[in-house]
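What follows is one chain in structure tokens, specifically the form predicted on its own.
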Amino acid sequence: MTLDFSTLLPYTDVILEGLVTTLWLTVVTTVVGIALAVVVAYFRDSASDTARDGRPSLVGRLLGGYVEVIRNTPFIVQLFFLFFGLPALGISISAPVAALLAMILNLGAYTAEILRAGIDSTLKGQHEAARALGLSRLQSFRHVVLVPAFSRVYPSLISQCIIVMLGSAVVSQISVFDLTYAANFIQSRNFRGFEVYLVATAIYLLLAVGLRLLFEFVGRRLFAYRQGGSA
């Protein structure tokens, strides 16, 4: 077999379009998904405290149900439910919006559980000290619990964000013009499947490595700053 990557040159703009879509899906999902995870982790942590006081929390059960549903169903089913299932209820959303929403909900659920592991490792005495100083539950969570929890689970958080980025290839199944859709499109035109998917694989690999390096750089700056500020 003779490799011929020159056949991909006329489709450079197609590859770039798909790459841009994958990038913006990843960036928006990361920012909004982590924000959602923080909110879920806060209310589930508060709900756990309420439950320990003998008053079961409806909010805690609902959020726990959301996390369990997302973590125990395939991402592609979640995506299809949003894009093909919701119209049966009279709710129609575009393919890019369905893809973005599915990715955010997926990352939010997994990251919320990752954060909970970091929160659970925070010493109970730190909570009590914060409350003794007059901090509200929200202030205690924000200043005493959240940052140490993030620092403990940050490597797992990086991995989860990269997994979601790689999993975004599934959104091509609902005709979102991401990198995988672009590769499929090109292969259907030039029939050079090996070269097309080799290039797509290399791009995904570079994206994963680049994102990991970026996250690690941000983490070093963020947590070094926090540690320096608390010294």
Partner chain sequence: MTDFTLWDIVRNLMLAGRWTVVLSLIAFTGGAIVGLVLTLARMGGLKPIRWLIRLYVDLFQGTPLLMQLFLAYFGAAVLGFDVSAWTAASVALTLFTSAFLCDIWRGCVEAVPSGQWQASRVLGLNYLQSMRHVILPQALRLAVPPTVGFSVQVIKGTALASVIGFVELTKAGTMLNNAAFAPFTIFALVALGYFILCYPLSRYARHLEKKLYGAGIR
Given for the second form:
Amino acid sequence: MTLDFSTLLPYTDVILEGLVTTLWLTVVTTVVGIALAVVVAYFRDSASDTARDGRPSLVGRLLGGYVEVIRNTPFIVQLFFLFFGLPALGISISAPVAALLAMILNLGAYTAEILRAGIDSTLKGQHEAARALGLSRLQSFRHVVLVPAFSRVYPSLISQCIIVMLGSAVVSQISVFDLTYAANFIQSRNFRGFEVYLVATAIYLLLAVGLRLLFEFVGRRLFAYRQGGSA
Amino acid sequence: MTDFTLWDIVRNLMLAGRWTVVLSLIAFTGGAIVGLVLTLARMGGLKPIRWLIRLYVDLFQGTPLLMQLFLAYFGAAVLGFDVSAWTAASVALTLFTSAFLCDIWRGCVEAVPSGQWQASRVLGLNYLQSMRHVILPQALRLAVPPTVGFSVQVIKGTALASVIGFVELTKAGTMLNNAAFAPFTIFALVALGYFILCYPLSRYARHLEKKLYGAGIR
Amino acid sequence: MFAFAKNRFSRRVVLALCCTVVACLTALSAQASDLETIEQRGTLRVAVPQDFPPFGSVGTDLQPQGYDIDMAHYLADQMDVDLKLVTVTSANRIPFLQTDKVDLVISSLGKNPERAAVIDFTEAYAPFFLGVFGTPEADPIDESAGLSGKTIGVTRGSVEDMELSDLAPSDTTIQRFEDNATTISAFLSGQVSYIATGNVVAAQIAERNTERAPTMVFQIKNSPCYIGLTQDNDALKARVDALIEQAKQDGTLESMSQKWFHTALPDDLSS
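And the form predicted in complex with the partner chain, for comparison with the form predicted on its own?
Full assembly next; the chain just shown is listed first.
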């Protein structure tokens, strides 16, 4: 066997369709997943008023359970459970919805942990000082805890979003027409598995690089005011 | 047609779970060895070598593990190697693990203050001696928690070997589901299996991290 | 910071990398095993399904069983060699053959032009009718235009996938799954209301799931199963063809059909 990429040409539109799906899955997941992580981090933030006695609240503990379950089970199993298992309980969700849900739950859990590390390193006194100055709990969480935590963990956040984008390759297994599904489809038509997967892998690599550059650009804008002083 | 009791399902999942454990151990051990060699080569090597290793790490961190498995599986045959699902999964997961460990460990070695290097060189130790007696022992302490943490990713990564037909916990789950059709129970049990394997490691990694940073080493 | 390069070590790494690259570039082709190789080896390697009852599925011990597995045993016995079963999915059974991981594919393989371009087929050894199946309440469909607007699950790369992709109207949604187990699960979970598969497979699902028994609403085509082997492997093909003919004559196929399909073979397959 020799490599022959010309057999891929008739399938350009298939690859494009898959690429578009992978892109929108990633975009929606990034936005909703990070929002979810902020909510989770807020309720788990031991310094906020949700935990007056110093121990996590019930909600905090439940969210902790969610984070642990997601982090300690494989994405593909979560996907199968949502797609095949839930209908047995009468909850039927379509393949793209199951994929999106699984991706959001994943990014949410990992990002919540990343944020927590950032929040933990915020000095407790700052939070208390903000409250004493008359900021509400939410205001203080947002300005004193969250934004500094975000800028501190931003590099880890970028990596996590890329990991979730790459992990989305697995959604092809429940028939979501993403980039990997496109590659599999072409492989089953022209039997040129190696060439197809090489091309798909290269596209993923470009996506990862592109995503990183985009995030770094956004990060420079978002946290520009902090770079001068604290760095 | 054969009927499956809950015990049949649990028993088969546990039997298949052995292969998840074995594959994880192979990937982790292999990945650690390759990762160590790469880390050392990267620290001491010439520029082109450092550049090549960085490319290697970026390639594995920038592409989906699923694609790496597909390529190992179908690609090796194109290159003339006869590769079984076992070999393909072991090789792909080993390389994947080595790339991530190499990156984690490089960070740990670099976290050792450069004064330590200069001091050991002044004391007359050569590169390997300084590495072995001064840098590595310090880097090792920093490296243990993230390494244990990453082992969880390796175990979860083995689930993707199911896609190329390797019969481990996840594959056994889909096979059993086809024969017994109880998706909710079966996939919940599969998830539980992974949780039992991964959670103690996650906890242990966090404990080590707290101990390390709690002791004030930073 | 770490500028103390060890040149000897580096050079060895470069050398090793060069060797690897050269080894990759020479790209040896996988040599197919012919009849002689198989006899010398003393083992026949056969790709069989493990997610496609009654052709091949797993028992409570997770060992494969079914019509295809019995066929593989029959061939190995007659050729007087050991049998090595390799379980495959629909999607990877042809790559397995192309890359010489197996000698034969006995995996309810249907014939189509795409496959005929890359592999060879023996005579037919099992009956198979492809159709679109729905729930018991689903209305029958007379012609392919009736598939319009429906969502149909199918196993990627199977004959039914190819056929359906050709004949379904453009507004039919075809959801392709990696293997048969996943396709069937999707139907049983209610994730798809229709699946395209074979009659015997549907009958098998119906036997175990009476409340969601797949019922044929549209017949796609008669597509008997063939044994797949690499191209230009004439001696092996002749040997297997002769054994299939013998199995038709001596009633082996008929009894396998009774055992796994609970029905007699159709006329075009019986002697």
